[in-house]
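Below you'll find only one chain, the form predicted on its own, shown as structure tokens.
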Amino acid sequence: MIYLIAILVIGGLFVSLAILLLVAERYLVRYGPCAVGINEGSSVLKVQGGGTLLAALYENKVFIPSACGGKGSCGYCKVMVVAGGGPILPTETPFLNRVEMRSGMRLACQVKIKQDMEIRIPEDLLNVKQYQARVSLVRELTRDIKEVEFDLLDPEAIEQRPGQYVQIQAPGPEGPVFRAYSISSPMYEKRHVQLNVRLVPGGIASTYIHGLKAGDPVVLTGAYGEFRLSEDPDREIVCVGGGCGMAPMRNIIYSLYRRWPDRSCWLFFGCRSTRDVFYLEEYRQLAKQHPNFKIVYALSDPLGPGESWDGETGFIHLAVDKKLIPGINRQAFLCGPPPMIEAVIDVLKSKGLTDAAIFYDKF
């Protein structure tokens, strides 16, 4: 009982100075007025020195990733801090690769701002906007899928890519935090963004986002995303999604039979049974429009009773095998769980796609 207290105390009292040290950077250490170059001089911010490099973005309308509010535990708020960064925080390593060390790279939210700094980040990131929105729909497409649109009120209009995707701003218990949704309107709907979001047991943003109604106000970030379709005509588009990935494919879609009406495209659609099928009318309707686009949905659950189903069975990638020839010209753009990323990855690179024409977002 003797060595339980002395350790428990000694515990105490190791906790009690962490607290002092941290309580007295906050307070007593001032690091006064500090320069933050980004981009090689293209643009300087001004900010009071101690704070988190990502704060002082934020409070300068520099809006990068970050999912978890800065509190290191989503490791996507990456920047290269070329200068004044101080070394790298073991917080930061399980979200850095050694190549990635090597060049520069640092959470944002883990780098506190001790003096002047040169930093980089990608062009596109520098146009990112913060919007405020409002619901102007919400409508359920499966048990635990909505798709729920914004109208933009300031700016009124949006400029992104096939693809890509904003952050919506949601309350958390610690204060408000942000969550990536890819976009599934097409880009040439500028005034509005809609996503596909898909309830998460306990999730803060999917239980904020399917609470919304009609007229509610909303704020978000975007676009990001390096999602770029490409610009040849005679190239085909492969889109693969499983669930809430379908939002990004939609955009793709969409934006694509605007631009290019004879264009070739497939997607592909996993589902587990009947229940999780939506869009698929609305996407034969477009076939009729289009030949080019082929349809191709999968359920991978057994049926159930009184359930039909005159479509592909089994695991997505078998489909996307089944289906593809070998060497055509294609892009591919994959959006779901991992494992289904992955394994329609081996099916791509055997059909002859390289790296670079693979696009993938995991969730």
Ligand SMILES: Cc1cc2nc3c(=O)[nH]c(=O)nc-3n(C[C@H](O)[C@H](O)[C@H](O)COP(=O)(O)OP(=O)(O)OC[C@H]3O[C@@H](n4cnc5c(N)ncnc54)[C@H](O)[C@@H]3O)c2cc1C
The other form holds:
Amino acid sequence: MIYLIAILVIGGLFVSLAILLLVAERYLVRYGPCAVGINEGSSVLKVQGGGTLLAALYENKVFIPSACGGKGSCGYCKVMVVAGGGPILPTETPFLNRVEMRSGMRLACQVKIKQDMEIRIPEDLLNVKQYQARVSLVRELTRDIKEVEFDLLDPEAIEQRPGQYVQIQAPGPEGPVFRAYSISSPMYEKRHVQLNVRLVPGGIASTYIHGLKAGDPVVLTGAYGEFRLSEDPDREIVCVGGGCGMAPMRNIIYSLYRRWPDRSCWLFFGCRSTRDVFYLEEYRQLAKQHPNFKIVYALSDPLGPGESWDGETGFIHLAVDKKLIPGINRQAFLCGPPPMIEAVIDVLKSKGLTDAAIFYDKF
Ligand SMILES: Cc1cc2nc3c(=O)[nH]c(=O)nc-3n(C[C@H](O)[C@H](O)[C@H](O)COP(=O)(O)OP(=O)(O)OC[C@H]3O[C@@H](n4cnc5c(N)ncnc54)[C@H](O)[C@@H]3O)c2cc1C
Ligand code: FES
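Can you switch from the form predicted on its own and show the form predicted in complex with the named molecule instead?
Okay, now the whole complex, with that chain kicking things off.
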């Protein structure tokens, strides 16, 4: 009993001390101006200490991916901190592997600037821009997915690779929030950006985007994302999407056929019922011009009242398993809910694809 009381007292003391330190840091500590050096002196930002690294970079127009808007739940905002970052926080460890931790990788939304810092950022990210845009078109694709198109006003054009995404700024209850949306318009359409956005009930950004109408102003940043389409024309491309994960597939397919009209490409798309099918007719027209384009839609629950479907049924990874023969030189891009991605990766590996040939965005 005495041990229990001792543990409770000591535990209570630690908790009170931690709360005291947090309160003191928030309201009493002033860090003053700090310097954040980027890429070995290629630029040095003068910032006010006390805020997060992510916010300081954003204020200085260095746009780091931050799909969860800085909540520490996406793990996208990784930046290498060479000096001045302090110890890794418990909120960062779930997103960092051992190699990353040893190399100084950190989550920019969790690291606070308390002293001068030195960081490394991939050159690609230094080219990410903020765009003032205007909604030019809104179209319903399904009961909960809208196609939304933005004309870019300033700057007027975007450089993007198929499979990349932009971040939309939406008004949140405590200030602006940022969410990632894959670009569905092909890379050669540089003057506008098109998205496919599913309405998440109660979701801040998706509700905002679904409420937009032609003429509304929007702020976005981009383009982000690692996917690089193989330049080898003999390499077959396999796109697998589910739910609202169609956008990057559309970008990849149209960009691909503009450059390589004879290239072999599969599109597998999984959704629940005929009410969730979109772009199928458009792709069928495209396949008439490009016979090496093969389309497989699979419905997991096709037999609603009045519905008819003569295509594939069941989960999409089963259709991938059925249609792909092993051993072909391939690159794959997957986009959709995490369980779908995991199941498709297993199938693709059984067909001979390596990790390096499989790219994915889970959402
Ligand atoms: C790289 C990347 C690309 C993406 N591309 C697209 C895209 O092309 N189209 C698209 O529609 N979305 C896409 N997303 C998802 C998108 O960024 C948002 O997460 C989504 O729109 C929800 O944001 P919200 O602000 O509306 O919801 P929030 O306000 O963030 O969330 C509200 C509630 O919904 C839950 N929630 C959040 N996301 C989902 C979800 N996807 N399904 C179910 N519940 C959820 C949250 O846990 C929370 O409880 C992408 C995400 C990533 C990381
Ligand atoms: S912005 Fe999502 S974890 Fe940092």
